[in-house]
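In structure tokens, the next block holds one chain alone, the form predicted on its own.
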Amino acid sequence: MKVTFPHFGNTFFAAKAAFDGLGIDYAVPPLCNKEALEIGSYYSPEEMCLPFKIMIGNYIQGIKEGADTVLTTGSCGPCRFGEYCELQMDILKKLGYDVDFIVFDAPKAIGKEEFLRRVSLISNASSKSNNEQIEAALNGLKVINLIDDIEKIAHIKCGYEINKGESKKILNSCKREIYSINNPEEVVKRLHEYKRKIKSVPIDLNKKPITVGIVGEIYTIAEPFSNLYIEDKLMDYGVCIKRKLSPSWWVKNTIMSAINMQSLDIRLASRKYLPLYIGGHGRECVGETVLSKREGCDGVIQIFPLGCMPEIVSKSILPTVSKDLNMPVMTLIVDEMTGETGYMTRIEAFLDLLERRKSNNVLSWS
């Protein structure tokens, strides 16, 4: 068995580090990049929205360094990614493509029994004893929360930084060393030593940083190539970022859900604008922008893929939400035609717009 997956933000450190615990073998798709666009742009129908393409592509780019299995996560639910394994898995067959998928959905959508053999096909392919094979997925799971911790310091701190730049500069360097090593204890060990590097970069609490918080279809805004790497940008601008919804947050958001007590936050939140699960994270977006003012955010950004049909009805309740709270909202669509240039200028627009208001309101007050 050779193993890959579709790439999702940060997941590939942890599934690198999991597999390499495992002893099994894998190939990791070169970052998400123009070609995987094309080659899933090409091989999909139209209509399917912009993760769906990506997606193909990795999996075409992982099969062609050998991988003959496909490991993906799915879902039950309404949105249209409950069909996606389905879907690609008749696209790589047409395409000639003979491999197994694997895939993980949540333990109450598809019982217990299916959970454990679907799991049994990759313990069964380790020569790990079942002591190592736990130890194996904990290192795993320590990899994607270390990382998304570190990640989400380096999105507070970059506004606030006396050396510009610095902080982007240790989680750049935090991504490439990680990736090189093989030895997952290794790797968990030298997280830790780049969480301490993070929280001690020397920061300015005079800074009045403009803070920005990303909501939206969790692909979209947690895979930096999907969203034009806008919060590489934001960090370059000296912005803050707050972004709950990450692949560690989707891990924990899944297990919590077993016993319904995911996401207490966020449903309490939504409650008076979306009280009901819509499919995709349409509630959990209307949630996070209620939540992200409370959190001292200057403005929020919706992103999402052309055609997201739970982001669409979000995004026609964050107008209201807007409103009431009296903080601004930009919303955008992305799909494989976008173009960097409106793109960036509809950002600079609503940076300017946050920056114009903040000083308004400093001057008020003094």
Second form
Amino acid sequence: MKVTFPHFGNTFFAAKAAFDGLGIDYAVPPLCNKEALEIGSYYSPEEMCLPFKIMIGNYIQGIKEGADTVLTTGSCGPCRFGEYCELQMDILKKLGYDVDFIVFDAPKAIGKEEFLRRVSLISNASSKSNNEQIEAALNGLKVINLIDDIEKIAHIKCGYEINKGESKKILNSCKREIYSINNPEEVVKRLHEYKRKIKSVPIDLNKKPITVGIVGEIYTIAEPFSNLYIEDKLMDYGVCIKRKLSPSWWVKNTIMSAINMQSLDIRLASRKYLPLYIGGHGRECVGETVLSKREGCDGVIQIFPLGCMPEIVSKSILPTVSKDLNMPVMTLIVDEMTGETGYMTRIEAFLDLLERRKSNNVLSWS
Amino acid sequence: MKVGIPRALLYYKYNPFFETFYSELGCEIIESPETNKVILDYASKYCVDEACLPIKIFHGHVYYLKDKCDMILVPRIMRVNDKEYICPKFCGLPEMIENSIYDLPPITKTPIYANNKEKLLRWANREGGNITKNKIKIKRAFDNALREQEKYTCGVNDEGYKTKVVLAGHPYSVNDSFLNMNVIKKLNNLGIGVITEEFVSKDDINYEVDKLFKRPFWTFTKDTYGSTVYLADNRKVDGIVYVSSFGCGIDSVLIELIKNNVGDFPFLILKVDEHTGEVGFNTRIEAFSDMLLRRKLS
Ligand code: SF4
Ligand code: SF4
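Form predicted on its own done, so how does the form predicted in complex with the partner chain look?
After this comes the whole thing, all chains and molecules, with the earlier chain placed first.
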């Protein structure tokens, strides 16, 4: 068995560590790229949302590197994500690829037995002992938490750093380096070192950088390729970034939701505007916008793929939130046609607006 | 008290329930008219741009009603079957309305879980409680409303046509003849009869649905999928006509699912939004009808 999986932000570092620990062969598809998107858009239904298309590209590129099994997660509505796997299987089958799918749905939805059966498909392929397998999974978890943490710190430090570009450089070299290591323990160790390193980047607290909250559909905000690397660009501008949704957040949220204790802060913050879960991460989007204000953001950027159903609901609510909180909110919608130039112009104009507001200390905004 | 009921979205399926409930509580019912040009104009003005046509049209109806009544029914239908959903947009409908249209009278926001009677009664008590404090009256209105709903059937099953197609799509796409540009009449005029999913038995639907790797968790998707594939596979119809709204995330999945399972069976997809031109629309239906005829003759 040779496994491949779709990209989703930093998850592949964790998946790699886990599979290395399990001793299972895998093919990491090339990082999301134009070609993956082109392949995906070509074979996917036109009106499908962007994550679906990029994922198809990932699978095909992974299969070309020898994978025979696709590992992915599912959900049970109300959004499209839960239906992805059925259609993706059909598409790959039609293309003549003979691959198995292992879909991790929540145990609640498919039943515990089925869930364990699917887990066993993986664990049977590993020659390691039970303890070693658990160890491997835990290492994967550690990796995702650490790398997301490092990224989070870099996203704040970039606004205050004395040597321009230092945080970003450390973040990038961290990613490059751990990717080339095949020993999970070593990866965890290096990540700890990098965490210390990023924490000790010298900063100037007299700086008053703009802080932007990034909210929206989880895939498009956590997978940099899909949002045209907006965070890299913001870092270059010396803008601090706050983004809650990330793969490690997702893991924690999924586990906590089993006992209905997930993201209490977000739920509380969204109550006034959207008191119910509507699917996808629409409610989180609204809640985080509210929290962003409390956490000192100067503005919020909402990003989602064209046609994303839950985010369209939140988009209709955000103008009210923005007005109530006196904080600008801009929405960016991405799909395979999004042009870099227009996109960048909008981001720059938004940053200008935030800059002006900050320096004038403008009180009202509409 | 005047209660406004927008003639849009699941009005076409569940209106008897709501109308009976509110009139039994002594309310005067103000229904918006069938969708028309004026409502469509409101729709595109007072709704977030990215929404699909049916959601926009719902906004248009609410806008039409807003100065004509004391409260407006905005049904937040979360589900009608266990473990199934309708669409994320239904779950956030009251919020979309509230944040897109100003100066509204009160709207109903209580979530509706119609998958079981007790949960539905909870909705009735909550919303009914805003109108009368008399619990018995609410219960009576509720029971009668359910009874009326049970009696009600919608859908079409034309007899006497040589050629027949299944008209697939969400209930509002199929039933709102302004939204679907009178597609039923147009088909009939070309000598094509229409059948809708309501005329396929639950067993036949489930039989088809169970063949999928994963049971779709959207109620109407499940019904549309099962009935369409059943009718096509068993050659009960000569073709499929699917009315879909641009930007409908659910249709993007459903249409693929059907395509993947009916092979090269004649399949016409009619996409609509507020800019759809009638001429092109008609041409496509005519071309499809010619094609069906040719297939019959050969
Ligand atoms: S949340 Fe949006 S992007 Fe994700 S599956 Fe749903 S519609 Fe697609
Ligand atoms: S199911 Fe489709 S058409 Fe209906 S409200 Fe949802 S997105 Fe719109």
